[in-house]
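One chain is shown next in structure tokens, namely the form predicted on its own.
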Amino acid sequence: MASNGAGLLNVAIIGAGPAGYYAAEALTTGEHAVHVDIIDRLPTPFGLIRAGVAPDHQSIKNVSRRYEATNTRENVRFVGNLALGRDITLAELKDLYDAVVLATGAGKDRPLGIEGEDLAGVIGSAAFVGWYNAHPDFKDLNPDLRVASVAVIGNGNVAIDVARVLAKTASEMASSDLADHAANNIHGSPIRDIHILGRRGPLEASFTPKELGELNQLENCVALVDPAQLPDASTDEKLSGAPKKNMAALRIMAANKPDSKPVRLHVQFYRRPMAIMGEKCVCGIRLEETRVEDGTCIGTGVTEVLPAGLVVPCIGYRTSPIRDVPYSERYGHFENEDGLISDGLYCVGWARRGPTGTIGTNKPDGVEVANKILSEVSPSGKEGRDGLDRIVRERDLHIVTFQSWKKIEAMETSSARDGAPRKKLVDVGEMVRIAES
């Protein structure tokens, strides 16, 4: 079927993660004549599902089956290994497609904004998670884990993921898709103390109960909380939902014995990072004790230095700017009005609203923007995918389709160790060669 024609709406989605796939699904579910090309700079689809979800949370990754179903539609195509800015410009895509949707996520770490954050041994969670999840951008990160103590900054699920992956044994991770290079480094590490540090208190923490509860089930590591940092037990009766479940998990930690297991995981509240200590590499972190008044975090002036040879800030992410696209430095995402950036240019997911919500939050977001496109944009007879294919040929670009991605996937699954779902490839060149074989 030719992709041009006055009655056909041609849409390009930049980014093959959850937000992009939910938008593609919504665009192509109804009776409209729509062709969607989902473009990603990597040869692999699924974005955050592949490279962000913790390797030991395989059940969450199953949502990718839904995205696979979207790729079976004749009017949806995955175009991998095609990078915006490197291989094609945004202006060229806008000339080819009736609408362009930015679903690029938020892949940059939010800076701590304190002294010492540029020292060796300070690694943002985007890079650290990418490293242990086999993201090609971070395969050579090679963090020095020959340390006794690690500080993980943040009171959300990413902080828990980082701490848990560092704390689990090789046998606990056997059924995961933890990158081999990370497994070798982590499981040979002498780490004995892992600290999760939050500025606010336990009632303000954004952990979800399932993730927090997992910390009480570690084989070789005991989770600990200072009972003095928890509210009076009588307050538990007033809680409900997630806060109540979280408090129950924290009460267990408060009763745990530090010497019951070889590794200790300290969940610490009311501690604000002030500076990272060290000359060339990190050796500790200066913390200020805080209190919360009327929802505001206030410093007390009382400080301490926590020894640490590795610091992993998990304090949020920012979308990478794109040339000539309005960008909010304050919020770290593209400036938009309900997903509309400018005529024919839209954004969805974290690129639209910042790194908030769960994977499922992207579904209503994608549906809303898809409906906006279907109601606002009329087919114009632009070339669409025929024009993109022409540029690919002219520039001798090596794109990866969904069918050729399945060759990469087959190689990963056939190479997996016993019990593991896959052995992820990390070299883009190798993946492209397999896709073209």
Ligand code: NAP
Contents of the next structure:
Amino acid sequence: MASNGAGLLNVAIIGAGPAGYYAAEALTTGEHAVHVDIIDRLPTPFGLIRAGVAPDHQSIKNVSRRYEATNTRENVRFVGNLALGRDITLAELKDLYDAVVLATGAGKDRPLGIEGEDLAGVIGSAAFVGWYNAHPDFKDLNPDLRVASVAVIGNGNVAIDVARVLAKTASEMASSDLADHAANNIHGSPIRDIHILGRRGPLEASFTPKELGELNQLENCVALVDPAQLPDASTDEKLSGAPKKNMAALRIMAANKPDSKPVRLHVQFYRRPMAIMGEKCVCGIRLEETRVEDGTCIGTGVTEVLPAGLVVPCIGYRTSPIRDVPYSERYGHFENEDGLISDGLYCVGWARRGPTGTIGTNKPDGVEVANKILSEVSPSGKEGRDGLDRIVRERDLHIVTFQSWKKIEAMETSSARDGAPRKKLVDVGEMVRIAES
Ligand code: NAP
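Starting from the form predicted on its own shown above, please give the structure in the form predicted in complex with the ligand.
Let us now look at the entire complex, which starts with that chain.
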């Protein structure tokens, strides 16, 4: 099939994470003649599956097999190590493709907006998770973990991931793909107290029960909750679904003994961060006690300082803006109407709707935007992948194809330690050399 045929729809998807792959799958499932190029600035596909999902949650990562299957379709290509803005502009892509879909996720930390946020030792979850997951952007982060106490801000699953990865022992992480640099640092650290801090109460927390329950099964670390922060036991009968299961896990924590294991994980509610304390490095965090009225967090004026040598805000993410693409500062994602940004320009996933939902939430999102493209955009004889290949040649760009990514993957799996799925490479140059070998 000629890629510049007049009846062929050429689509470029920017971002090879779940949202990008679900959109590609939906675009290429029906009868339409469509070519999709999935472009990523990294030489590795699968976005958050590789660099966001916790290294000890390997079963969640299995979903990448589905994306691999999409990539075996003749009309779908992965084009890695090609960065929008560095190697090619959005205007050039719009000239080459009938539709461009931004599936760039939400890779920046939402700011706390409080004093002391810029101190050394305050590391947002985007960077911290990226570091322990071997994302090349954060390979040199090298956080100072020679601390006794850590404050993890937020009551979502990312806060749980961060606390759990810090709390697990080397043997508990043996079957994970935790980055080597992180394993050396975490497992040699003297951390004794980890605090997960929520500004609202247990019923407002966005933890999911499986993730919260895991905190009760750690080898070396006991999870604790102040019973006074939990509602009266009679409330439990009125609960159902996730809140009921979460409450059951919290009741176990409330009955746990602080000295039963060497490391303590304190799940604390009704604590709002007011300021991060320290001269050059963080030494603590000032918290205000809160109460919740109709779901809203209200300060009581009562404050306390919690000592902490590391603060990891896990309070949500923002999409990185792209020049000339309308962006909502308020919501931290591209301005769009049901995925449409402007003529021929679309967005999916977190770049469309913000950082919420599970990996699977991206599937209906991708299907919806794919259907929109198929109904709104007509093939116009644009060059598509032939034009991209021409630019790659002219600029001597070192792109990574799906076949050459497989060489990187083979290197990672063959050098894994016993029981681990892979030993992740962190250096883009090295990955590209392997891909080209
Ligand atoms: P999240 O679930 O939205 O949680 C963010 C937390 O940050 C909330 O507790 C929020 O409190 C708090 N927060 C926001 N601004 C704050 C501030 N200024 N000060 C103090 N606290 C603040 O987000 P997430 O944990 O980043 O997770 C993102 C998405 O990925 C979620 O849908 C999550 O379920 C998913 N995820 C899933 C898994 C898994 O399934 N294993 C793992 C990781 C992530 P309020 O509620 O009071 O605003």
